[in-house]
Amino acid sequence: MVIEESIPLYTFTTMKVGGNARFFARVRTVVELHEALKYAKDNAVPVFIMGGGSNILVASGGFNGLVIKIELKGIDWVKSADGIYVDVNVASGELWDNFVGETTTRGLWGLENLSAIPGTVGASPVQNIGAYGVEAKDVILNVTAVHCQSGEERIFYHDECNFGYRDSFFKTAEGKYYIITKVSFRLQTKSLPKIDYKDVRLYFENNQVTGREVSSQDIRSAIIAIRRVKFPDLNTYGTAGSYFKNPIITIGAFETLCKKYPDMPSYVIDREHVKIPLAWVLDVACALKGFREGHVGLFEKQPLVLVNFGGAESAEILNFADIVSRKVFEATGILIEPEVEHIGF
């Protein structure tokens, strides 16, 4: 393991910008990301964990610390004794879309609606990601960790998780000192499509393929196609994807909306509690899709999605989603989270 100082973050990350790592490690084995832990420790320094960095924006300052960037590698498949089912274990510097299509590339069920998603598996479980229907939650076992201080290794099974709408234990403050480093799935054999998400459900009506059972590769290549028109390029614009949160608000609330916005859509997720599409939000109520500022916008073809268009620099993107989340407010009195982690700020 190698220890490089002063190294450029933006290029690591899909937001591309970011200033620079004091000292940066990538570590491919688990005996690696303990020798970086002791590093840290010996130079006294702050620890960032850093997967695809899709989901990060980096202040322009960078970060005074050891950035670790985990390069684990390697993914374990063992089918239950009566077939149903397949445990997957994947260390967590996997990619998670490359995961996922080998998945439906041998015909296991559970994943194939979180296809084109960027990032590494280890972030999978942190996020609770999820996309059309699905969260990670639904197929995960476990969860292996490292602890940044102690060094010891633990094992959280799905309970202890604690999984919620793009959360988890791991984005707790006691969370945030473990390092995962492996994390198990379980998967099905037999087929179980989720299509009633209704973008998914419309492609396959427009491809005229709702008569026959769909297979995980053709849900996988429906997703594939639905990101493809409603995400940018990431190989031409800067985006963490989905900068902020789909808000969770009461059913109280929800309904004194609905007298401004009567069309308001939402999804039950408690006797109390509902989630609002924030893309709803931002293109009717506010009437912000496409709108930009600058060097950064909204995506034109799906507002929840921030885009640097290039050039941009770290505060100047902090502040438009500062611009967009007190319009939000201003409209409806809902206060926006974002899903992007802020590093040095």
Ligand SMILES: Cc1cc2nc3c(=O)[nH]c(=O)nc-3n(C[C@H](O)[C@H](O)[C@H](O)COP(=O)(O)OP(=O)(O)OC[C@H]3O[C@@H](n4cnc5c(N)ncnc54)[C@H](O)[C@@H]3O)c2cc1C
Second form
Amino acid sequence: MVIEESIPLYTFTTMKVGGNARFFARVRTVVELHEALKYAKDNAVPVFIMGGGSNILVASGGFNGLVIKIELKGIDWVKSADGIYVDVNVASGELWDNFVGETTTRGLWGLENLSAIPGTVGASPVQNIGAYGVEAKDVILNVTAVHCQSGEERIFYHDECNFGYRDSFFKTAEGKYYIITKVSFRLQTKSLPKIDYKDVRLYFENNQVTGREVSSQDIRSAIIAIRRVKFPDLNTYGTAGSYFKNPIITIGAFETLCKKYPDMPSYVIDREHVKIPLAWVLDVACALKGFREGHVGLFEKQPLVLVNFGGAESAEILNFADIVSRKVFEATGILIEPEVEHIGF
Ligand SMILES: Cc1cc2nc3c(=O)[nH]c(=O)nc-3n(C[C@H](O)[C@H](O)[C@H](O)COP(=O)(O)OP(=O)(O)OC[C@H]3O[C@@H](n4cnc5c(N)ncnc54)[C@H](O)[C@@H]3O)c2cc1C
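Alright, leaving the form predicted on its own aside, put up the form predicted in complex with the named molecule.
Below, the chain from earlier opens the complete complex, with every other chain and molecule after it.
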């Protein structure tokens, strides 16, 4: 394993911004991971774990420590004796969407709605990635991780991961010490289509599969087609997808807001809380769809997606996100939180 110095991080992030990593290491084995951690300890520098760089905003000043880019590879498929399910153990550096594609090629069910999400398998439990009515937690069995200080390996079973909406144990102060090396998923062999989410339902109403049942591969193709319209092309623009989380508010706060915005949609979370689709707030309550200042803007076709149209600095993006947050607060009194993690600020 080579430790490189002064490596520009913008080339490793989908936002396409950010300064240099003082030290940078690609780790392809768990042994190399331990070597990299030892290097950081010996040189008394902090560590940042990077997968595909698709959910981070790196400061122009970069990261004054060691960035460890996880490139561990390997997938192990284990069919149950009764053939009902397949447990899949996936190394954390595998590309998420390559893995999802492989599951649908094999006719397995569980991950098809999470097609076309950028990034690595190792990051999927961190924010419990989700889309089109499915979350990674629905199929994660356990997560194997190494403690970055003690080097101890630990398996976190599903309940120990404390999954929530775009949240998990791995985002807590204690959880951030763990580097995920492997994620195990349980996928079903029997048909389990989840096509009730509005965009997916409409897609199948307009593009019916005839003469046979819908396959997980059909759903994957549908999701890819839907997302192609909703997200900017990563080859052209910089983005980290949805910049903010959808806010979760109390039912009381929601009822008050409904007096001002009677059409405001919501999804029940529990007996006391609802989730508000932020795209609706940005579009209808704040009239911000397509809002742009300088090099940064909200994507015309999906206002949740913040775009670097080219040439933006990290501070400009942060400042733009701040303006959007303030406008949402002025219109609704809701404090929105970023989904994207800020590094080196
Ligand atoms: C166009 C676009 C669309 C997107 N759509 C969605 C979507 O539909 N749903 C959704 O949930 N997200 C979405 N995202 C966000 C992003 O793709 C996911 O959060 C993804 O899981 C990030 O993976 P990554 O490997 O790029 O992580 P990174 O951005 O590299 O890292 C993100 C966080 O995870 C940590 N991390 C990464 N790997 C590990 C590891 N092995 N061990 C411990 N910590 C680790 C990092 O330290 C950091 O805190 C989208 C992003 C883009 C650009």
